[in-house]
Amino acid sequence: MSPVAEPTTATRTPLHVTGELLATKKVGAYRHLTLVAPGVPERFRPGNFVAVSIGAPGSDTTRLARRAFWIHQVKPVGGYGPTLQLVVEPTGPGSQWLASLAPGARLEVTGPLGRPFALPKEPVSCLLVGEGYAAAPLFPLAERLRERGCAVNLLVAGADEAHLLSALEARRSARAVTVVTRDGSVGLRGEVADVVDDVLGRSQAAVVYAAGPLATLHAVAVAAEAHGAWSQTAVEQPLTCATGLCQGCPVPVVGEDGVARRVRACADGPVLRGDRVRWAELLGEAGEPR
């Protein structure tokens, strides 16, 4: 019997809205922006994104697919209500449009959507295992847990000190820290494959959160299962349309009736059971090392 409770459709009903760039940061490797988008905060659960239309209409800089961000936070702002903070990292021409955006700027937003995390019906030891900017919407699903009386325990992850997102906020937000960058600057050195089975261990987690890289994902799923873990994964697609409707985002995964079958990673997912996504054949499509 699963020890979690599947999210329910009645909140998870979209809006299209004209939002406002309020903030925008720089932390580390990353760029955080605080949105004003009217009715989508009151709508979020941890594992839900938004997204957002990419150029200024009739410009060299608009692009047809949309981006999809991890809502990391829904904070209030005086004045203007819950707000949205999402996190970007400026690797492409989109994102990097993004992030040179100056307070005030409109932006077309559609959200929140994707399925999200589903929450444990007991309060029992959760592992959360996240890497880079993926790591955003673990902040939020801890917060969650931790009022369902949960034990939080966090794993975060990255290339290096610049690539962690949120440490010091980790920190407050579980019961137990662990760091890992692959150069070494912060915590241990190496990768999430290289620790989530000792760090599943010490915690006894029953339920296991992971978003990162598919790789990383892959890792935590088979830890999970060997520790008789119940896992759920963010699983990060290229999206074009974002809602389900070009079917451009499939996941190969296996029914519950043990069929194997294709989901959309924006409608069926983005949070997909670690035990029921075919690792080997998704790693393979997406060309990333097993």
Ligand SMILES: Cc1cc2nc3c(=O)[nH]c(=O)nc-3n(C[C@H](O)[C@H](O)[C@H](O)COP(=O)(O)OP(=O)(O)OC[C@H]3O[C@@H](n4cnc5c(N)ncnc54)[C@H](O)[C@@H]3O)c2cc1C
Contents of the next structure:
Amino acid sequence: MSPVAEPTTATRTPLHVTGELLATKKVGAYRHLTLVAPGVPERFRPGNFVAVSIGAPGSDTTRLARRAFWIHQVKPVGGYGPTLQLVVEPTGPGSQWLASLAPGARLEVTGPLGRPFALPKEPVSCLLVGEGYAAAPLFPLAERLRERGCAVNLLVAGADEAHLLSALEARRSARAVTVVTRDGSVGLRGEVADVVDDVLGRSQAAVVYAAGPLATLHAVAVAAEAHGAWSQTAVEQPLTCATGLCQGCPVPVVGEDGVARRVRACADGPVLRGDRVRWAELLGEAGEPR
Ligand SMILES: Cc1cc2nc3c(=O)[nH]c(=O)nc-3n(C[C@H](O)[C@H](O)[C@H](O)COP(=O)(O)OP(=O)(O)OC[C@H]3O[C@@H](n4cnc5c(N)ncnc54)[C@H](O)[C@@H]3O)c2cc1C
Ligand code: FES
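To complete the pair, please output the form predicted together with the ligand; the form predicted on its own was given just before.
Next comes the full complex, this chain leading.
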């Protein structure tokens, strides 16, 4: 029987609201944004994301498709009540535009979206594996797991020091933290795939949560299965509508009934059971993982 309680999304209808950017801060390679988005933080669960409209209306910065961002934290700020924190890596037009905004900017935000992480029914040992900005949803998850009496172990990875998300905060959130960078500038040199087996063995985790590039999620799912642990993987696919309507974000899986099918990353995921995803097919379709 599954040790985790599968979440339902039905009771938490997402909202579409006009938000306001309260604060923005550069941390390493990322820009941390604090947003007021009335009603969205109250509905949030770890693993949810928001879709943000890009560009000033009527200008050439506008993009048709909204862009997806993990909710990193929900924190009360002054008289504003709960606010959302997002972590943006400025890579393309949308993320660069968001990262360039000044406090006071208005933003159209839809959320919280997606199926969140399932939480263990019992207080068990958990391993949380996050790479780059995608480690963002694991920090509020760590908080929830600790509240439930779970032992939290973290494996945080990035290309280099600048791409390690909140490594110091990670040390406060977890019983044990392992840091891996591709260039060896902090922690162990290498990739998640090089160390996850060892870390999993030491943590004796019953449930493994992972967020990062597809190849990393695949490596974690394989290691979890080898150790007899359950895995929950936060699968990022390019999203068009982000709300389940367009069917444009298919993920190949094997259903509960053992039948191969495709589910929508944005609405049936992004968090999916690692042992249900058909990784070879997904990685083949995605081409080179980012
Ligand atoms: C559920 C979810 C949560 C996300 N959370 C964050 C976050 O917290 N912080 C963050 O910086 N980014 C996050 N992303 C990724 C971000 O939404 C995309 O990179 C987005 O396209 C950025 O917009 P852009 O206009 O800057 O770049 P674009 O011009 O849209 O994209 C640049 C390139 O990346 C490709 N691409 C776009 N989205 C994806 C994707 N999801 N996977 C693989 N390739 C893609 C595009 O085809 C293009 O080639 C998340 C994505 C998803 C699906
Ligand atoms: S992006 Fe439209 S259904 Fe997922």
